[in-house]
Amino acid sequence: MTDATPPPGPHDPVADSPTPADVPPVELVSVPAWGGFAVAVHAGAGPRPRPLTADERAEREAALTDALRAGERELAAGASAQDAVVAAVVVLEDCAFFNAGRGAALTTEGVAELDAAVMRGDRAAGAVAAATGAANPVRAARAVLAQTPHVLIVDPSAAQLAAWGCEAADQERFVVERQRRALARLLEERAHGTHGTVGAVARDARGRVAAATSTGGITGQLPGRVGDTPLVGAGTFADDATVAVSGTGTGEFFVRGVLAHDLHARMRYAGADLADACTQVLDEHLGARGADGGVITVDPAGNVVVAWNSSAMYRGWLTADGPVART
């Protein structure tokens, strides 16, 4: 039986806010325009407990090349930005390095409940939260965008990702060895574990942008929550006249600062321009209250801009001279 009251994490909101001089600074990466389109890809931003082994940071890294050649095969063949960054966090998913689909994060109850987002700048946008059956929960996602009338389906059942067209499976699928010793040290501790989420964003050659995000939370969560990646304008945004966002952080400081969507609204009604945006909202949302992470962005003229505020951020963009992937 799980406890009433989640343990305390590791930015609890009522500690006391760091004063200005304690908020982390963020690190930025800009890539102007280069080309007909754009791709970028994270797979999580947060504290990082070792430093990774060489063998550990070309495995990552080559997962990231990976989501980044899937997103620019997609836009090379004419196809649209969604269908670009589908098929970057696929990759994302099927690798069991990150935590998303393969290899998330576990509850208390040790299940794989899995949150993903596609978001198209026309505003049309469908969502997973909870899912435990979604072999790719971005697919899932893509799938509640395009033949249901709604925005989020909480754990869809078998019978419906049949009925969309996509793949099912069980609990083996996401569950791997780090992951469960990655519980059994939480529940031994009783504090919350690092987080972690995959994403993309893309430009395509028409000048349409979209967003998706996908995540397994947070080691040892309660059973049911959900977290910012599947809710528009928190961890997922995007808007043709602005800007398309994934964020990967704590999870409960984009819900509260509707992030996302703060990060367009910034650059709409203030005339920010996406490096100042981007760094405007992770000081306010989360490094002024105690809280890391990162977006990765795309503006209609397909400039990137990579922000974060933790201490590690697994990131990755394209240039002319091919893939760049950052651990």
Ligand code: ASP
Contents of the next structure:
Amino acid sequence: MTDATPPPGPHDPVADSPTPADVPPVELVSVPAWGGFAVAVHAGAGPRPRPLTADERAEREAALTDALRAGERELAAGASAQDAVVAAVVVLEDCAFFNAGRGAALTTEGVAELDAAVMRGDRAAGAVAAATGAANPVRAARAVLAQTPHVLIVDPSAAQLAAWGCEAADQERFVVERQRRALARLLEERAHGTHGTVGAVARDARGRVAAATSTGGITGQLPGRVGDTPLVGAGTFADDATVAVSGTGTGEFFVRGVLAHDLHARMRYAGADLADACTQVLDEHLGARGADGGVITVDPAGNVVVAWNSSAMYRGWLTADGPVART
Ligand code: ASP
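Right, the form predicted alone is done, so what does the form predicted together with aspartic acid look like?
In what comes next, the whole complex appears, and the chain from above leads the way.
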């Protein structure tokens, strides 16, 4: 066959990644501990097909701010870091701008298969993968943590969700026109898949940390593909002695590098400080392999570091003066 046009097919996240030379250097924001608790959120890192308009920017920053406030409300009322990260991620799942819950990326078959995880710093963890009927996948992940003896359940059934007290939903809730068009473009032109995974990390007044991440994966992924988000140690990790991490970017690289756990291990065993550990894992597991992405992190003292090596990342954190959201 001499036709140079590749046939329509699934997005290949590894082959379609840029070369290492095209990956931007790591950018990093450090927010020193300022009070009794801390929260940070993200809503995805990656290239943007076009710059946001002023209205789009304002809407997305408002959504990030709402998520931060939801986490803050929990923590100010004395709730745990786990409750704070779930509350923040629910807000982002409900918002159609981002690739999680409503507005999630679609598989080659046009289906929203959702991944989510919650992990506490005492190493309790729960996750769902390829979930097609959980209205808020992060709530289902918390139910797996709290109500089952397991860590990861694939596509929980309506009966399981009901038993856990989680709302079920059909695909109409998740599939939005923006993602239908993104899939059509990808299948026709092999354009890059979109990112936009959401996540939160928090430290509560008792010094406990937690992380939660939720995603539709990558536009044009094969049915059944599971990314880094619901895999403990890849896209989500928490340890009360070191750090809570929520990641975003091409999941295959996070899984191969066991990136979130490696960030913890650099702090735990090599004595790296939080900012250095973030930079090192982004450089080694992503940048050096031609991949981009980002992490939000918090340590047990409440110091927050947000780091990314992509041209854009939706991100936010709390300060003593209130939430800060950046697009
Ligand atoms: N990490 C997600 C995945 O590969 C995608 C993203 O963060 O945008 O499933």
